[in-house]
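Encoded as structure tokens, the following chain is the form predicted on its own, with no partner shown.
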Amino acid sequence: MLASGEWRDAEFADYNVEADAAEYTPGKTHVLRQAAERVKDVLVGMGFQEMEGPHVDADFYINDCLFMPQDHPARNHWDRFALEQPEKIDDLPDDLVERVERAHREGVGSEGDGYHSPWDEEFARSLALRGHTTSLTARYLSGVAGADVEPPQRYFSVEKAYRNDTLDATHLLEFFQIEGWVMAEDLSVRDLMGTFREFYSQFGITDIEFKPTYNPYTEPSFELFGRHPETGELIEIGNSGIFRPEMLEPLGVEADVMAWGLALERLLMLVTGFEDIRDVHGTLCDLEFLRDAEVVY
């Protein structure tokens, strides 16, 4: 009515300030924020420190430092939110850019072979909304963030990421990612799986399954699945692996690093039993659910 101007000729009922209304406590912390704070408490209790970094970053930190080839389908303009103004960043470390480019073109070590695909520094300097918070990990491991990167180290973040996904019950254009990594000597997949079992057990989740997968920046790699308490279906809740030498060597890291990206909204699904991510985000959110749901501490 506002857009068409129909409100000018419409008749509206008088506003009765004495009418009965549903009572609820206003100003409650959003259930997703409750989950984020609980995740932070758990990870700090497990010995992790929190990372911070920009939502808008150079493609260099978002993808190139992760040994993601520049012709990868996920890096085209349909799948990333690129900026028009400013379009690029100027202050990338020259020596780091050179090492990362060499890894892409030639690989590292005696067994590395690189991608033999196009690599353009101008593309690496282009700015975009981060598609994952692993850009923070790249900044910290490379020393750009100013953190101590000598092993042993444990870092995490619970921050937003942005992807041009198709909207459905488990996907939105923006979401919270639980990023984490551990740097130490002689890490194994058993260490990574044990970390997940310990983390999810703090939320009463013990039915976790693992599935091998492929990532350009980790080997071995696997996805995590949890069973929804209402539907009984397995839903993907995260991705993880051991960082490849092609990623770590250009960043100057000599120890092993295991890392992961977990979905906060899907963790909340397993905790509370809601089935649609749009119940907690946006204009279609379930207000009754938001008022009543609690994340148990």
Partner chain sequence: MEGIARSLRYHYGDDRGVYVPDTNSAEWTIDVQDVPDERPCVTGAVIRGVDLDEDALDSLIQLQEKLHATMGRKRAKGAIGIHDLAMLKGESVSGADGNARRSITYTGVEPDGDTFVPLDDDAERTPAEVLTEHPTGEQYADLLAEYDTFPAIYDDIGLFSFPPVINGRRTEVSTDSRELFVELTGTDQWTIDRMCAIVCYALDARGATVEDVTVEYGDTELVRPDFEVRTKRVPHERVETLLGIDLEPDEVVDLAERAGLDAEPEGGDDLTYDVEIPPYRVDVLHPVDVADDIGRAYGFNELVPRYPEVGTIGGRTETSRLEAAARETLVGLGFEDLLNFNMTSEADNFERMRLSPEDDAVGAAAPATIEEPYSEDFTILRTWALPSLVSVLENNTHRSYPQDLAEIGFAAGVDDATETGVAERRTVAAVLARHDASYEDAKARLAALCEEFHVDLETPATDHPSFIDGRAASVVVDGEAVGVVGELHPAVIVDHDVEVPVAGFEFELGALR
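Positions refer to the first chain, counted from 1. Given the structure is predicted, the values throughout are model-derived calculations rather than measurements. Just so we're on the same page, rigid core means the largest C-alpha set that superposes within 1.5 Å between forms. First, how it differs from the form predicted together with its partner chain.
- Superposed on the core, the two forms barely differ at Thr195: its CA moves less than 2 Å between these two forms.
- For Ser142, the Cα coordinates differ by under 2 angstroms between these two forms after the core has been superposed.
- Gln153 is not among the residues whose C-alpha shifts by 2 Å or more between these two forms once the rigid core is aligned; its shift stays under 2 Å.
Let's compare: the form predicted on its own is above, so bring in the form predicted together with its partner chain.
Below you will find a single chain and nothing else.
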């Protein structure tokens, strides 16, 4: 009809253009993956390089390198997912192990004290699903990951971590941790605050509040609170601090390093207002919910 020119004389019947069209289900990137991409975009824009590394790792990198005492309550078998098979890592760098053990036992520097806790290399070699992606940070800072870590540096990851926690609407056994750190000659609490203010403002979260807290591997340490853009509620959005000398010295780092971690899911909930993480993540997900989820950009 178009080629023959018949269209010139044709009568086109009217459609009901207001009627509903057939439903179409488009391909779609998972809403948490969209959120992760958004976070990665922001961090790359702020000068951060991405890290990668193993989900199954030695407790040495997950905890010992972070100056977490071996008898710390968070390291007991209830909270971590220890591996049964395989059980231990074969090789750890001897000199690094020695420096880390000394920091645990004696502290660092002439004015430092160690922990009055047992330290056993066998425990350090035991394998577990990482409880946080700070294990990647330990690998990068120590040079084990093979990256250049002469200051200044900024690194990040948005990767899975594992917690042996009760399952509910806001907690799963697996979650995405946004991990980031900055290394420079002199970093202060003000630099840390300025970095977070900038990061969160990218997501419309302003009025960040810093509440001093305690964490074994950072000092000072802060819980971060942000105001929900819609409800106005003050919500915990992350943990941060400046790495302790007892962590950095054994890893061979002479500059200051500030770091933070937060759950991607929490950020997404804050930004989009969705309420039950189980609809989204895992085999019990609801395809309808995912199909209806608003695009994150």
